[in-house]
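Shown next as structure tokens: one chain only, the form predicted alone.
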Amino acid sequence: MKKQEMKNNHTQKDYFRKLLLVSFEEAKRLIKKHGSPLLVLSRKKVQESYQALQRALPNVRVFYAMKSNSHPDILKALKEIGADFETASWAELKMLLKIGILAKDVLNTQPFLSEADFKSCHEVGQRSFVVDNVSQLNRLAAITTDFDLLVRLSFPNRNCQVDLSYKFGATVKEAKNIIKAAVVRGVRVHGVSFHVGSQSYSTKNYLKALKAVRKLFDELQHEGIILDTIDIGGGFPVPYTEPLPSIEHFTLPIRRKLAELFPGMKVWAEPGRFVSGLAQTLITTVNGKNIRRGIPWYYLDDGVYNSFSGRFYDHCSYKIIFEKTDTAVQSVLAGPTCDSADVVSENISLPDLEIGDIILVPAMGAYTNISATNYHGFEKTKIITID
């Protein structure tokens, strides 16, 4: 291996180093006291990821998307700075409610929400709400027309983990046909929403989306329908495997084509993988091994049926830290269940392990344990809540 390749590897082991949450050595105190495996929560994480996208996107008000993480420690964390929170359900909100949050202050992006989850909400006074059809809208506009609209629109995006285009979102056309439809019925519309997408490595879409919007608004406007708020979603990203930008490079984009194009107008985000992604690392202990067809295979305490969940759900991959610092064989880490789908990472290089040694991944607060089962009957992954 050349010099330099050598220097990068090792200034990027370094950079995911400082990503975790507990030294290997805490861990290992951590797992005497509460067994493994365990995720460990950072509630000052959590608020400092929410804090840093604020001041990236100063004039933005930013709801945090409970569904990458619905935590009781992060909802309460982030209650104590003033955060707004996103949902997308009835049962969601009652969790928001349980802690002191106000219905009416929290926004609800379901493009299709039942009529019971609709009438659940609004009657405790949520008014926030998102369709992306005219049949959706009649349907809750038949129940009552005193809600506060966005309309979902769609811009396909394949250069992120997630297109969230592919199941909701009108395009431009439909959506001034809803907008107007919604005028008609009583509805206060207020604007659109878009989503470019889960782990958006560009800012292209965004930048596309909002040129879009602004077109879609001054068209209205001439036909005297005046919006005033616009919800530019979430997709910020988080490091996984590879190092990203700051989040203010990432969002500087952004932030011009926001000034240029709607000076003074309300805009609204909704990330959760961003403020979530970070706050929680992983602990997770070698269970098992074997030799199959050559290659080395460490059974692990957690998988992708627990934390590991989002390499199905996510479409995600993680970063695997291990404390050897043996000569490293490609391997197969596999999880402890007996589904030939368990596992969690093919062709890593791994040095020798034992069972009983631990391996750390951070960036386990999205997509994890909210999506985690009890196939097999093993327990989903304690979770610890430090700061």
Ligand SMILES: Cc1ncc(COP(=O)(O)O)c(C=O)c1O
Contents of the next structure:
Amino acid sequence: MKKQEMKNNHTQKDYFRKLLLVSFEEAKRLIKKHGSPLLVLSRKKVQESYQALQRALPNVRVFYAMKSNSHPDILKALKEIGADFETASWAELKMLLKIGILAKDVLNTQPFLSEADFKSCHEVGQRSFVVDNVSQLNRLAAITTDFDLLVRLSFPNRNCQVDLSYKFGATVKEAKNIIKAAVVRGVRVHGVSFHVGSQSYSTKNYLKALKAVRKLFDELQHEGIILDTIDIGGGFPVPYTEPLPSIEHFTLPIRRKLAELFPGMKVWAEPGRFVSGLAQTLITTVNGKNIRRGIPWYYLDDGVYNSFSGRFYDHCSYKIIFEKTDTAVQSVLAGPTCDSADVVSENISLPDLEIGDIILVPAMGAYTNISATNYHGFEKTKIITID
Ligand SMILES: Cc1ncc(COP(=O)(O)O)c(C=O)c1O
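Okay, that was the form predicted alone. Show me the form predicted together with this ligand next.
To see the whole picture, the full complex is given below, headed by that same chain.
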């Protein structure tokens, strides 16, 4: 390895170690007390991330997308700092009601909310909803027209981890018809929402979307329809395997475009990953080892059916941090179930690990435990909250 390459590797290692919420010493103490595996959740980190994004998007109302992690301690930590919340179901709204959040302040962005869910949410005072087609609009409007509407637009994105315009979102042309239909039905239509794709690596798609929305708003204005809200969704990235620029830096082009195209407009955002992503560290232990086809395999006590569920559902790779500094060789890290798909990381350089060695994984807060299962009867990883 060249000198510069070694230096880069070293700085990267430091960068990711700094994202850990516990040291190896603390992790060992926690395992003694609570067992392994464990997810350590930091309330402070949740609050810091929310506030950092709020600073990076001044004048934007930031709704936390609780689908990324709805642990009650995260919801309470965010409530303490006056955060707003975004939901996708009646079940999520109920969790918020439980901690004293008012339904009228909560956004529901599920474009295919069932009639039963819509009625339940509406009955407790929720009013902000999203559709992306006329038939869903008619379905809701047949129940009541007393609600505030955003129309979801589609902006496909290849430069992100999860393209969220594959399944939802109208074209600009379709949106025009939905908005006009909403006006005719007497529904209070305020504007549009979009999601540029989760873990978006560039701001290109936000800028493209903002330009298209400006054009749409202008065209509708000519027809006498004035819109006042634009919801720029989520997508703000966290560092998983590569360092990233600061969120201030990332959002700069978005801030500029908003100021240029939408002065005075109500702007909302629905970040999930950016708020919860760095707020959890996974502690997992080597529970078995073997040489398979000449390569060391290590079997952990957590895997893709549990906290690493984001390997499947979120298409995510994580940084694996180990304590030993011995020479590393090409290895495989696998989970504890009998499924061959339960592989956490292939082609990973690891030192010679022993049974009982601990591995730490930063940035395990978003789309991890939320989509974990009890496959094989294994308990979902216990979550320990620190301040
Ligand atoms: C409608 C909607 N809003 C917000 C989010 C949160 O996105 P992210 O975690 O990329 O910030 C999602 C993620 O699936 C979503 O579907």
